[in-house]
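As C-alpha cells, one chain now follows by itself in the form predicted on its own.
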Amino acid sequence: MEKKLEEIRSILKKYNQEHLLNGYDKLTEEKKQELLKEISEIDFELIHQLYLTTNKQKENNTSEITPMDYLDKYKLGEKYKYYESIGKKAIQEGKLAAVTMAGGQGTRLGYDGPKGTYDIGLDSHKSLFELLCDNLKEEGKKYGVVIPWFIMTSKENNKQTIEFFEKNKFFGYQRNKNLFFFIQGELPMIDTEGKILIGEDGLIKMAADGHGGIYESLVKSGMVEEMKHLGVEWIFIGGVDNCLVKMVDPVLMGIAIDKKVTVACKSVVKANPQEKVGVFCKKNGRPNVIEYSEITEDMAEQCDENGELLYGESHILCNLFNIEAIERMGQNPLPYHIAYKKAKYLDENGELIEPDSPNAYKFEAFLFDAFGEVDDMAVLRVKREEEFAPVKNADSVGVDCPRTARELYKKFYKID
C-alpha cells in the first residue's frame, strides 16, 4: 500500500495534482483504497488536454451544412411491407437486441432515485423501467422471441437500479441470460483552475461521460461480446425517459438492411421552425446531428418544395446500430463537448463549499458525433405522439414532463 501510496504522489505531482491526497489520512482504510484506485484510474493527460480547450474561444464554424434525406414512414406506400417483412424475419431470427441509457436520476422531476424507477402517475403505478419492458415483453411473443435487454446504468445508480430489478423479479426477464447491466464512464469534474475536485465523500468528484460515452462502455464492459454470443446483429439504443420509445421496429430495420447502412435513426418533424432540438443535416456532406445553435434563422425557416422544412428533423435519441459499428465506434473516445456547472466539493482545508454559481467544468461526449464516422445512414421519420413522450422536467415546466408523457401514453394505448 505504501508502494502504491508514493507511485500515486509522484503522478500527481507530475500533473499539479497533490492536493487530490491532502484528506487520505482522515479517510477509513476501504475509503483509502477506492480514492487510491481511483486516482490510478485517471487518464491525467486527457483531462489536462480537456482543461487546455476550456480556455480556448470558440472556433468560428466554417462547415458546410447541408439538408439530410430521411423517409417518412407514413409515406412510404408499398415499400411500407416491403421495408417490414425484411426487419421482421431479422427479429424472428434474434438479431436484435435493446439498449436503455438509464444512467440519470430524478433529481429534475424532484425525485429520489433512479429515473427509470419513476411512476409517471398512471393508474398502474408503473415505473418507466416496467413500461419499456412491458412493450419490449409484447413485441417478443409478436415474433416468437426474447429481444436480450442490456441497460446502463451509472457508477452512482447502478446499485439501485439492479435492487430495484430484484424486488420486481426482473419483470420476467433473467439476468445475465437476457438482461444485462452494465456502466457508464465518467470523468472527472475540474474547477477553472483545472484542479481536480474532491467530493463530499472524499473520493473524486465525477461526472457521467456523457450518452456519447455508450459505444465505449458497451465495447469495455464486454456487452458487445455478450451480443455477439447471442447472435446479435442490431443494437436498438434509447433513452429510459421516453414512455413510448418503440424499440422494436421491423420498418426501421428493414430499411437499415435493405439501403446497407449501419445506422438508421428516428425523427420527429419540430413543433416550429426555432424549435430547441438537435435537427439531423449532413455537415461537409457527412451524416450529422447538430444543435438548433449551429443553424441562422434563415436556415431553420427555409422549406422545400413541399413546404417542409429542410432543417426539420428532430433527434429524439431512438437509434438502430449495426454491431459493426458500434465496436468501431468503441474503440476510440469521441471529442468532448464542455458543460460549465455548480458542484460542491472539499476544499483544501476538507470543508465543504456549496457554490450559488457554476464554479466546474464537466466534460461529456454526444453519441450522435458518431454518426460523421458513417458514410451514410438512414432517418426515418416517425409522428411525435406515437414515439415520443419523454419525462425531462417537473411538472411545473409544463413541457415533456410527467403529465404531458402520461397523456400521450394513455392516449397511444386507449387508456381512460
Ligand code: UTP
Contents of the next structure:
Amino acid sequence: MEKKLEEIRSILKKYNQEHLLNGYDKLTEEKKQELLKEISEIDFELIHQLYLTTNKQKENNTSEITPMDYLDKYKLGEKYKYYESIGKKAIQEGKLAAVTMAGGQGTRLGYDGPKGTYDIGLDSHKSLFELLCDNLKEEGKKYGVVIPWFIMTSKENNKQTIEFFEKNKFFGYQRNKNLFFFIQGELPMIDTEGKILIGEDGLIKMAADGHGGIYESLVKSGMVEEMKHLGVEWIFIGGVDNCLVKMVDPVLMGIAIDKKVTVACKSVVKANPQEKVGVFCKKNGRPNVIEYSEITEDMAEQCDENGELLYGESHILCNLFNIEAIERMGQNPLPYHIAYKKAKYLDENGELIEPDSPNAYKFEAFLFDAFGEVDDMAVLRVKREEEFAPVKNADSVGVDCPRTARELYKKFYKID
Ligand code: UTP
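Form predicted on its own done; form predicted in complex with the named molecule now:
Below: every chain and molecule of the assembly, starting with the one above.
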C-alpha cells in the first residue's frame, strides 16, 4: 500500500496534480483504496492534452462541406413496400437489437434522477423508459419476436436505473436474456487551471464521456459479443429522451440492407433554416453532422431545385448500425469536445464549493463523429410529428420540454 501510494505521488507530481491526495488521510480505508485505484486508472497525458485544447481558439474550419443525399420515407412510392418487406424479414429473423443511451446527466431538465425514470405527465404516469419499452414490445409482437434491449447507463446513474427497472419488474423484459445494462466510460473533470477536481465524496470528480462513448462501451462491456450470440446483425441506437422514438423501422432497415450501407440514420426536416440543430452533410466527401454554427447563414438558407433546404436534414439521434460498423467504430477513439459546466467540488481545505456559474471542463465525444468512418450511409427523412418529441429542457423554457413532448405524444397516440 505504501509503495503504491509513493508511486502514485510521483505520477501526480509529474502531472502537477498532487492536490488529489490532500484529503486522503481523512478518508476511510475503503475510500482510500478506491481513490488510489481511480488515480491509477487516469490517463494523465490525455487529460493534459485535453486541457491544452481548452485554451485553443477554435480552428478555422477549412473542410469542404457539401450536401448529403437523403430519401423521404413518404416519397418512396412503390419502393416503400419493397424496402419494408426486406426489413420485415430481417426483423422476423431476430436480426435487430435496440440500444437506448441513458447515461446523460440531463442537466437542462434539472430532474434529480436518471432521465429515463422521468414522468412526462401523462395520465398513466409512465416513465420515459416505460414509454420506450411499450413501443418496443408492441413492435416485437407485430413481427413475432422480442427485440433485445440494451441500455447504456453511466456510473453515476447505473444503480438507480437498475433499481427502477427492478421495481417495475423490468416492464416484462427478462434481465440478461433480452434486457441488458452496460455502463459507459467517463473522464475526470478539470478546473480552468487544468487541475482535476475532487467531488463531494472525496473521490475523483468524473463525468460521462458523451454519447460518442457508445461504440467503445458496447465493445468493451461485451455487449457486441452478447448481440452476436443472439444472432443480432443490426443495432438501432437512440436516446432515452425522445418519447416518440421508433426503434423498430422495417423501411429504414430495408434501405440499409438493400443499399448495402452499414449506417442508416433518420432525420427530420429543420423547422426553419435558422433552427439550432446539427444537420447531415458531407465533410471532405465523407458523411458527417455539422452544428448550426459551422455553416454560414447563406448555406443554411440554400435550397435545391425542389425548394428543399440543402442542409435541412436534422440529426435526431435515431441511427441504425450494422454490428460490424459498431465493432470498427469501437476501435478508434473519437475526438473530445469541451463543455464548460457547473460542478460541485472540494477545495484544497476540503470545503464543499457549490458554484453559481460554470467552473469546470467536461469532455465528451459525439456519436456522429464516427460517421466519417464509413464511405457512405443512408439518411431517411421521417415526419417530426411521428418520431420526434424530445425532453431536453424544463417546462419554463417552453421548447423541447415535458409539456411539448407530452402534447406530441398524446397527439400521435390519439390520447385525450
Ligand atoms: P444530450 O446530449 O441531450 O444530454 O443527450 P443529456 O445528458 O440528456 O442532457 P443535458 O445536455 O445534460 O441537459 C442525448 C442522449 O444521449 C444520452 C442521453 O442520456 C440522451 O439520451 N447521453 C448523453 C449518454 O447516454 N451519455 C452521455 O455521456 C451523454
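Here, rigid core means the biggest group of C-alpha atoms that superpose within 1.5 Å across both forms. Positions refer to the first chain, counted from 1. Everything numeric in this text was worked out from a predicted model, so none of it was measured.
For Asp375, a C-alpha deviation below 2 angstroms is recorded between these two forms after rigid-core alignment.
Relative to the superposed rigid core, the position of the CA of Asp69 differs between these two forms by less than 2 Å.
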